[in-house]
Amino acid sequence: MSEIDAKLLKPYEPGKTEEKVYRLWEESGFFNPDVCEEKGVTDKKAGHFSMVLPPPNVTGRLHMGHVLEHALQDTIVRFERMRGKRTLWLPGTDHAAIATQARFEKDLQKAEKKSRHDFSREDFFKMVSDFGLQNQKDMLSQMRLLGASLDWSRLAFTLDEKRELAVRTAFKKMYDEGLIYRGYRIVNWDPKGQTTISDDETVYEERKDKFYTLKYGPFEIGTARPETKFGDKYVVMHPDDKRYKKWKNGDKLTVEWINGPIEATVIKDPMIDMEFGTGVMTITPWHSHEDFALAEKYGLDKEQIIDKYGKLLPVAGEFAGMKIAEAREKIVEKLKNKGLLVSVDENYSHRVATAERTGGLIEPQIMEQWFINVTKPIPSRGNKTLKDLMYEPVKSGKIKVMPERFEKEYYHWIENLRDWCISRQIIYGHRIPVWYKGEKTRCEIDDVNEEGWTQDPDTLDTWFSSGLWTFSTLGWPEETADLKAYHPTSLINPGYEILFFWVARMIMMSQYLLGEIPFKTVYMHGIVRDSKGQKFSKSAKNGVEPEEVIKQYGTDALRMSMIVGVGPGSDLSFDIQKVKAYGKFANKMWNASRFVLEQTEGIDSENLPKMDEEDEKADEELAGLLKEITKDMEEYKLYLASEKLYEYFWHVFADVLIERSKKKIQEDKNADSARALILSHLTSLLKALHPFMPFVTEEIWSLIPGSVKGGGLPSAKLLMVEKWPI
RNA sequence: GCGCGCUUAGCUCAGUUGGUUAGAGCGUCCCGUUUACACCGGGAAGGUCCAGGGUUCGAAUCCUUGAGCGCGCACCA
């Protein structure tokens, strides 16, 4: 044992171990369930466990949030693999369309003072794509650093060839069935990013603005946006409002307005809140979702006031061509001079929509865009709507959501859901598979290369391709063996902030395209914050690089710090002290193992000595604990299982049982019993701890003589494919 | 406005279906170089479990009211 001693005599050094151990795992091929079966590690009749990695955006590098996600998932996957299930954890990355292009454009502007308009579409696409793929490469090596036992042979990318096929197949099916349509509707236009975004990509910000009350003929109306009011020719009030009893729906009157007289029409609609302001408002259907809805309801005229760049159009008269901010004060000045300004409330606080990625102020516009209809009955799905298809599996319990409280948010979201705008005016992404020639339109899976046909210039919302992820990664639309074996997947583990973006869309797409759920359980995790509870962000410069922490304390320690005591859905504050503590734990395991191995040299595990009464009792106690832990793991309560293992290893095994064994061995009283106990404890605990702290446990395992590990399969010398100890 | 979550030791948080003196890590104090480990061991201090009311033999845990903080959603011009 002299060679082993030399290594064991020093404290545990994760830096010298982890890379080497990962290479061993990877070379073994056991990340791939096919290899596990070939080599007899997994029984042919074994049950399946499958999960896709939520594909990180190729916008940069992995951060602490990804570490949390990888730690949780790898722990679960290693557990299931050790239990003998046919286990697939499928890796991939997300092209993330707007996010990646926006990041790239920002860098490009900074470095070269150039924009997308300085390049051809093809060249620009290539540049963003190269940027994304370089990031992807970095991220994949970071995943290895985290010990992720992902099956690299099945690596996928949302914008690779196979996924392109899936996207186009899905698009065409939805198009042919009338679920995808093109039309003029009001959308969220981001003037800064020069693209539309979906409702979910808007972020509301509380802001203080001036609120103006204006004279509109015999009425007084309120607005925070006088610059949109030029064309307002409908004045709306509640049908029950006694103050305006003398006005009837459809009444016409001429009012003096910003640029002269205007013919106004009275509309009576219960959407008006009588309590707010004067109970009267004018509407701007082109630039407000609510006004648009009203205009649709009564078939009213709609007129564009502001262009795509946030500048006023000719309808604004003398203000035409001005930017919104510049025009507002001037318009108010004019109103004042005309005696139309009644009052100004300087302290009006309201919420304005901004674009999640660019921060731009959203300007609603009516534009021709592509949408997914969420309320149309689908004949091929029993006349259910996409809303129904999203709602039902969760409501019925076919899909379990953890923690449960997110179910309510989910239902609520579905209830308020409008048609999903899926077209984007950016270059990086899946181009819409529709071609035009004059008045003719074709949707095709393969490129149309015929004379005169041109493809729609827009690209798809990135979440369209992510929505297909659970099955596009398994080969769909082809009927592959993987698809049959691993879909529906067992589990999905996203952050709760993408419940609507991603989880809902996956359920929708899978239910519609495959007629089955995408996963059985959704385990949502929280956000990793800094030690003060603030969100990590570039601007706050409070980021902590995972690599730095790993270099200092090891991956095992970092992983444990993110798992112990962190329940599903709860945020956690990153705490370097906690990492340090689990680094010490790794060392503790290392040292305890040294002692056990020294004391049990030459013992044959096939013929373990008989244990005395108290040792046998300890042995049973551990068996009981392992049973409990197994149950916790099955319920994905890793935060409990990990804490119990930590507690037991340190404060029972090391503090009590090893200390007791010293005495027995020293006094040579039941010494063999003691040896048997500490050896079997060590091997069981290493196995149970392996999913959580894979590196140190694997390294220790490699130092245990083969005779102790027992017969087993010659290929199964690695702890990662040992049998779970129960 | 509707809905949800959190509030437990100085700090960060556990506490699974209500059950004996409420736990962990870090921090603080005292002691200890016992041959696995000073990245250690032994011990100690430290909590009205946000507040009030209720259910119960028994509540941090269930119900109710309130406060503070946070989050999701919503058409208040």
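This one's a predicted model, so the numbers in the text were calculated from it and none came from an experiment. We call the rigid core the largest set of C-alpha positions that still match within 1.5 Å between the two forms. Positions refer to the first chain, counted from 1. First, how it differs from the form predicted alone.
Rotation of the smaller rigid segment with respect to the larger between the two forms, from C-alpha superposition: 7°.
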Contents of the next structure:
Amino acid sequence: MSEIDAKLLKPYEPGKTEEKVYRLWEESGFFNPDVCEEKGVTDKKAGHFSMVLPPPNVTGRLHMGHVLEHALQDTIVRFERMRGKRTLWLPGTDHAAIATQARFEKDLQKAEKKSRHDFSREDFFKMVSDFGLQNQKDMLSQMRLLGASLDWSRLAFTLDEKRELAVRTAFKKMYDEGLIYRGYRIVNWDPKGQTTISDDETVYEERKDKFYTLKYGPFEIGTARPETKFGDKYVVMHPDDKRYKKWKNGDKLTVEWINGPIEATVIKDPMIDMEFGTGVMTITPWHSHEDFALAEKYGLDKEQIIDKYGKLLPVAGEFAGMKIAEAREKIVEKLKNKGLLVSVDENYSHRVATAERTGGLIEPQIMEQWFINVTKPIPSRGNKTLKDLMYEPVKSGKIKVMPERFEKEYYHWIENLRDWCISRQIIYGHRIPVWYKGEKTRCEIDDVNEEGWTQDPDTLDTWFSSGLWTFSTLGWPEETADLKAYHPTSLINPGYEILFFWVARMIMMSQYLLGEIPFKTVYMHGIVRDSKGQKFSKSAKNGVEPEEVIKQYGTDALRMSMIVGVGPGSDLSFDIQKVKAYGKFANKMWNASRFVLEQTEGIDSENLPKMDEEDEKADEELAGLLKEITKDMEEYKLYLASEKLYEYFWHVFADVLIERSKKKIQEDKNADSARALILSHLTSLLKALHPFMPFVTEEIWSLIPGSVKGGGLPSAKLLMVEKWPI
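Would you mind generating the form predicted alone now that we have the form predicted in complex with the RNA?
What comes next is one chain alone, with no partners or other molecules.
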């Protein structure tokens, strides 16, 4: 019995195979398109395919969502590489400033009872950086475990030296062109994290609170936040509301209020929903985005009621210094005693804004921050605005969004986009490259080390640096060979929840800085949920560790379970039984391959015996299927291609064709035809299945004698760089 026979007689053991196979791939250098070109693997006529990995945050370890992302992307990359394209899949990680600092501070407080304030800025930055880079090291190991054929020679990090240069270059260009400005606007303030956060980093939670109806002069107003009402001196109603037709815009009236009488001004504006409550409301311009917009529209006064620590200011009179939770009921009690409390709804359901990373309640504040102006005409871009630059390539079809239903959401987001607050009051991250000396201000790419100049203490929103990802990873701002060869990239494959966080901003940055789109196709994937459809979370204790699943069933089985039947933008309910089923499929492939190799020993696949009519027909049917699958792959319908291959291999090749071949061989009737058929099928199916199940297919391929694969000697090529079967 040969060594190959002996190996194939054993059940397939992914645990003893996958690490060895990945090491062979990595040592071959074929993850690098330059090596593929040098060794003649690529076909110059085939063109190129490029994609950057959506960089995972260095806050911890990879989860099931990352497995889905890697499975999809690696499948596409392996398919394109086998077609002879110069294929680049560029790896990297994201420093994720707020998330990483918050995670580190939480661990630091727990372990040492210390915070950032116990260290110098430089020391704390280094501590968080070391924490993030250690997590990055663990993540890269996990990526290898998933079989990701990433070009590790081009590894990038959003906070490394090259990306720092890209960030500063982009900032200065936008600053010099007047697109970045510093000013007072309303922002999302996280009192717990003590920093601003973007609209996209705000999580809305459904909560039940009390809803108070209050008497405001001749009107009744409703609120869930009586603690903000001290500065309410404008009462707003719809101009078409007949109930209030006697009141004119600008009318003044004196009303008794929380701390005594105040003069109120009537504002008539169509923003009011006449159907909600009494159709009248007062506004708090300092602590509400909508109210701020109204105050800007009419030039109204704005007064701060709550400080950045969530405590009431002196305008609240006797309640000054109290935290919101402590003051609310006391304020209501005072309103009641003054006869100003009309009613209380004890079960008011509403959405409350919280900070994604700290869980703190968001308190909108008017603060001096750095912003990107999204509505200013840009002379260097034909007087288009940044909103125009985001909108046009999707609308024109230059960028295809999959599935199409996300396009409407994308347009709606852009239409309602406010100026982007890009400054954060944290230490970890790209520090804003602006320096001050008295009244003077300088924006520079290089550090200003001259006496008397002090750098702005704020850092940039993480999405600023990751917005440059498709081209900063290729060497921009330098005009590199990679940038010329691989940009715009072919595809981006993020989760749909970061369509606005990241995808829109990559389009904006690439359109503005390079004058071209960052990618041709956006393939949005869904969220991996538990078997009950709930999101995985620590609080729900429903998490599943990818390594544990891989240890039991193998990477190929886990990957297939993530792809088969899961279309673009569709959420996936993780089911261990599905993984188990594809583990059985890997064994089915292994056992079928053993039979084929036993029966075809010594046959040269390049000079196969002539097939009979029955077997020729089966061969033609497979060719038709492979053509269909190739089209599915080109259209990124991986969920269809994978299912078709699974069904064909198991239920046609293994259950029908191999069984029919056994009979022909046993009866010695057209036995050579049968051998030719099953060998031809096996080699083609291994190639077609390789992008989906790379480990088991590569291992089987390595056990096929060279004379079977062609050439008479063991093949020098790995399956990963064999030619796609059609």
